[in-house]
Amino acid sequence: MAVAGRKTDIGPPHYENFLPPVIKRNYGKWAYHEIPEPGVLVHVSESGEKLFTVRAGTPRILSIKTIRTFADLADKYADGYLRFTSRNNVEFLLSDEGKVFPLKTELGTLGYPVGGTGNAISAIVHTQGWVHCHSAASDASGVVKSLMDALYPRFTSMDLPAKLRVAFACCLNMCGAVHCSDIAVLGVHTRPPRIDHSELPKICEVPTLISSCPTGAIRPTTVDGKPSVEVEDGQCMYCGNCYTVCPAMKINNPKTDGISIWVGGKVSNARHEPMFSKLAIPFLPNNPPRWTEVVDAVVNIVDVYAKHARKHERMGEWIERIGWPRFFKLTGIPFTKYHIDDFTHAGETFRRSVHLKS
């Protein structure tokens, strides 16, 4: 680890090294913090100097451009201070009050919306889909950009019961937040792979691609003299592990693939101890480029929740709170039999009492 005034080439540099003065003199000294108003946040110190921190939304890919637009930014209003929060949203960190107001005029201006602060929707924390990933079951970008599109007004305005978290993840290896967010959008794949076996054994290790798959469903077998591997349907979960140790695993498949959501996690343990979230729809299409079946879903989830929630109640809070049944009801989603748990211990987890909330 890099020690703060050490010079070294091990490790990264001391996080002190890039901290504003104002931070670092009353570091460990704050108060109390406060959201004026959506996007801007107060941390106010035992001595009464002030932070003041000014967030906006990003594209989360950025380009060069982009990012010399942030440095100029900072560099005119906050003293060259600026951050990355988790969820890709870029914050500027002031200690002048006075540049709050031309800051948040000028980011207005070069189309970057100031919000996502207190009982909002922050930016949505993604994975790459079509852009990088090979096994991708549909496309980040272009599914969260229609999100957001429709859930703009959720994050430049603080009307909702409390702050709500939304992740996408392409597939369910889940390199995004989807097992733990408010909302999450999960692309799915619904068939096994299709075996290349005359490219197989050209480019793939047998062994290695047996071991990759978590539920043993890949199995050794000769095809035309060659080795090569069968894939057993009922233990396969279409992950694609497979995929990534041999690409003549093709599970990416236009016409089956589609896209998941799910509903009431959250990882703070606040009022409630951390939630996994759980299975709403259970299948959507792929409709680039606008995505219509998915949005108007998170929408519709999105007003309902803040119709019937209770003040600070996260999402999965309120479910637990009406039950299941009525969330389904209110929100006018089927229930259907891929909603029941078939785990081969989630006996363990049913509600077992006839007390059911509807």
The other form holds:
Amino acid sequence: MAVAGRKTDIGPPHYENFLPPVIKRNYGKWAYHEIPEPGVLVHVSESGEKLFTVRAGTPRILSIKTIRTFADLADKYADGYLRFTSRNNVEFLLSDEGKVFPLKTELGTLGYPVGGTGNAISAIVHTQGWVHCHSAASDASGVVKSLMDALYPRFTSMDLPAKLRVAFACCLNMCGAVHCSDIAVLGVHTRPPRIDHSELPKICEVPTLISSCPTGAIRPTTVDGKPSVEVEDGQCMYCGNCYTVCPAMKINNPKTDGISIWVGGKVSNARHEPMFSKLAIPFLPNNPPRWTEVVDAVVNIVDVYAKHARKHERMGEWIERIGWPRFFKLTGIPFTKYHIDDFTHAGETFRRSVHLKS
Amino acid sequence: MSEKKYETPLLDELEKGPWPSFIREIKQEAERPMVRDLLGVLERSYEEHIGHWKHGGLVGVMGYGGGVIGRYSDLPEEFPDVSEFHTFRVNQPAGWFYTSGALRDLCDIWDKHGSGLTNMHGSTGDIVFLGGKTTSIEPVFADLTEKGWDLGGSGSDMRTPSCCAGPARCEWANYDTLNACHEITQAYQDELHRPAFPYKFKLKFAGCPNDCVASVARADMSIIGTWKDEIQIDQEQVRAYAARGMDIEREIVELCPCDCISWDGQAMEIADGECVKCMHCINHMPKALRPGKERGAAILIGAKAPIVGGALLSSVFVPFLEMTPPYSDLRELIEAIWDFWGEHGKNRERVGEFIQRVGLGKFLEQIGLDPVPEMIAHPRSNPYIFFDDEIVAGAEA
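Could you please show the structure of the form predicted together with its partner chain, as a counterpart to the form predicted alone just displayed?
Every component of the complex follows; first up is the chain already shown.
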């Protein structure tokens, strides 16, 4: 219920307040667009009017100093109009083509790379990690920064077979919903929660805690005369849902938390239907500040894909054409028992034919 | 004011390299004690390989149940200035369009009350103000609403809806994603601010099957633009693509997933009755091909990340819906889902999981939709069918 005398439930400001005149004049009347160079889009209206977009990568965590810098750049080059993309890029919306080059130059000087369009690796969408989250199995921003430093030329050029979407989530909650990405980098816990029996009765509701477990691994027990729970270790797959409902179920573990890598997902309907990403590498160590093992693994997958996929083939389409055995062979990634699903409906992922390449 | 400063050799490493550095962003605000302590505790995490944030905790503005996420350090004695480090979700404008003035308003508010650090944007789409004290919550809210902004969703409520750039900057928008997103957000302010559902409910508006907001993977309800009639072809422009060197046979015809395009070097023909509207040909020949004119959206339902019962993609719920204001059909559908799931869903059960538990057939019955074959990849292969009495009533008699 709204509280009297306060301004509440006003919702977001109307988007029309923020659209440049060239968009207002051509709203819903765009005829086509082209990508004249990496990081630059030109949308052409049925009337012939043009809108130029300059896209630059950001680190997602932005200080207000940087946002004010973007506002100043928008004033200087784009009559004050800008937007952000679903992948945390900033886009300046220009009606004057002559200002594209000077804006690109100034963004470059400031250290914000122009790119992320077409057959490129756009910015990596990611989660909060150690900067801000309670259940993170890894940092997020640091891994992403390290990855994008290595993948930088793939952001500023467009020479991949198709677009390649990389996403990072620091635990299975996937605030970054990485599960349908060409390459998903996912923090994983690998051990059952450690139970703080002295804290648990004070801060958690035991029945809610028990019902939070998707595999029924949590059972009631009594420890030192107080109600608590025990975990059937063999049934736990470390999802951390119990930790989210009860902080005494400590899932984070500095020795055993790490990172997994998944490939071949997509959300677009173009050609192949949307697909989940599938496991490529079950576990790599958390190795801050540069996560070298993770960076090397991702760069290897990108390079092998870039070399072998056909034009327009997304990662998952390429793998489907060549088959998973060849994917593992070409990338040199070891195939292990962890790659074979053993959860609900696992059998649907087994090969049930003799369609086997030699 | 504390003058302490931490050595951060591990974090400093992340100021190097060509990609813009989040550490540089954080350090830009390090004159604030809160941000100095953030750097200190983050360096500790990099040393120890573990985060130092406690979970949750109920904080919020008066009259709302969502929009602010409580966050506390588990090392409050060592890092007192981040002992409270709450997140504010501020509902973004549809399509993430801004003016420089609007951004400066937001910066001024966060400059005055918080860490000066943001995410542009969070995963669901909100503007995220990262790190404020409990005492700052009401003042931030007062200043936001004064300037015409409001909080977004969190917890078991309708989460902040989001949309693609739509007709504002895309020729492929099959409906007005910005308008639909804005109107639905405004229509359900109560559901957005006051959690009353079994769990979160996300809505994402994508203008075409390219799905630039990843709605099929991330939204409990995915509203994906599509069309019913023929793809519009400009044959002159098709020939121009060929003249510029595009191998139309190889790049377009052979990659069409339903084999419905032909090209004889002069004219392109599309058997639209066989077309599944995947967007491949349109994506690569935007000057020559455009979606049809009879436009609307397919409504899909049930996507989610793995927690709790496994990841799901959305699946078809209504194959085609006209999307014109005031979106009465869409709203009827949304409200019917909320009624049934709201009453029978379990705690922390997303609607996709709920449908798996009760069965899509039964769910459709309760919502009042007829089953159609577009909803499935194939009919069931398992013969364990739960029959209603009616189907065998004739046989019994």
